[in-house]
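Below you'll find only one chain, the form predicted alone, shown as structure tokens.
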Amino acid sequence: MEYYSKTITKLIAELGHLPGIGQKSAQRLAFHIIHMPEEQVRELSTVLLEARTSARFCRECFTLTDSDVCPICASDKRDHRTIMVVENTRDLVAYERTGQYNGVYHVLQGAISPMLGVGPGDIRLKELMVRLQGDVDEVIIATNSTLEGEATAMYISKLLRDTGIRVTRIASGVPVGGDLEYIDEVTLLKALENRKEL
């Protein structure tokens, strides 16, 4: 039984396709949009279409951007000799929020996952190797601490072993404010392995 008109039902269904949006959230968003001033709805739909049609990969680092080269790669204030390798654009943004990293990035657009049929040729590793032909001092591997992220990190470190480029891996371990009793064993082990002098 349908409770709403066909257009409202369709709007709820379309919003429900978004990640992390369940039926109730989709309903709430739909009614919010319906009650917005018409001009705001037009602006929202215009921005959605513009973002979808103008989004592309930066030709240097492969993050999402709306120009040929993203603002980070285009900046002469960044250290282009240090490249941080991340799995996706969201990871890049997470590091940018710290305000402490001044190098550039390389976005793999995924991680190696034999279980899902994702191999080294399915992510941006070839492009990384091309970039490393230039003047690069260090590659920081900042893939996630998942099985796939660790496999990708190991694969990259093996690829770069004989290049003379310094290869580092981000540390992982106990989060700030975390209680040890609630932290899993793998995380505790990583924290122990990555300990440092005080």
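Numbering follows the first chain given and starts at 1. These numbers were taken from a predicted model, which means no experiment stands behind them. C-alpha atoms forming the largest set that superposes within 1.5 Å between two forms make up the rigid core. What changes on going to the form predicted in complex with another copy of the chain:
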Second form
Protein chains: 2
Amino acid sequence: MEYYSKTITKLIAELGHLPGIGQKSAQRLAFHIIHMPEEQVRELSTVLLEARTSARFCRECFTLTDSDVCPICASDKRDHRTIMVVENTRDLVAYERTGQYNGVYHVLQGAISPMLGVGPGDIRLKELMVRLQGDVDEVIIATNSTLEGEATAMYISKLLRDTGIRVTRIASGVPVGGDLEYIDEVTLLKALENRKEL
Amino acid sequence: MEYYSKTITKLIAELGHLPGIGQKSAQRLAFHIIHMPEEQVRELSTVLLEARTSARFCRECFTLTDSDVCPICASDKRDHRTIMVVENTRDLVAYERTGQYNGVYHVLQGAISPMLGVGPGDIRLKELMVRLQGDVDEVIIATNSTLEGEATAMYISKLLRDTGIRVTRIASGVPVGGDLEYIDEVTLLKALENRKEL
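Requested next: the structure of the form predicted in complex with another copy of the chain (the form predicted alone having been shown above).
Everything in the complex follows now, all chains and molecules, and the chain you saw is the first one.
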């Protein structure tokens, strides 16, 4: 049944298809949008389509971008001999936010997962190997600390064993500011295992 | 800092301005949208602007619609002599969902609130009075069971006292399926007060 007008009903339906937006939220959002200044709605409508149509993967590192080569790969201020391997663009952004990493990235667009049927051929591993034929000093594996992320890290480290390239893995442990009381046992054991001399 | 491309950054910013959508959700939504089929994004982009540009208030009842007169007011299957007064279109939709109400509505577009500086002249009360000059048997006041909703209900009932029109108020009480243990005291007292003979 259409309780609202056709266009409002349609807008609510479209918004409700987005992840994490239920019927009630879609309704609330739609009403907000209808009460927004028309210019703002026009802007939102345009940027939606623009972001989608211009989205592509960087030719070098395969992060999501809107140019042939992403700004990080194109920059001569970055250290192109250090490559951090991440699962997706959001993970890349997480490290960019620290403002402390000056190397470049390689975005796998996934992780190896036998359970989900994702094999080494399904992520951007071949492309990584091609890049490593250039001058590379270090590959930092920053896949997630999950089953899939760890499997992917293991796979890459084996793959690179005899290349002479330094391969490292970001540390697992207790998050900074984390209270031991609230941290799971696996992390606590990892933190103990990876303890350092003071 | 732009961690993503310009268009993606812009999309995340625009989405983040919507109510209830924080930075993280905006990011998640943006990535979802970028991975959606282009046709679907085009559809969403179009319907957004369409819903906004076509939105207007029904000339009769002031609900949000996209035509001069809303489908309910235009229908000759509805009882136009019974008017339910609600605060906004979402409340109208809530009653429409019951499928049991066959009268028409009057949408006040707000409620009287001295605290927020909303007086009787700021909501669609004058327009209600004009409608009541026609043939009307009953006005059902279905404003919310809040301070503002109750104040508005009282105001309207006083206004209509000498018109000969039957004025009723929807009942307050324990929601159907509600467990007394979890219901606030005020509702419990209202329910007691409004008790009926069995």
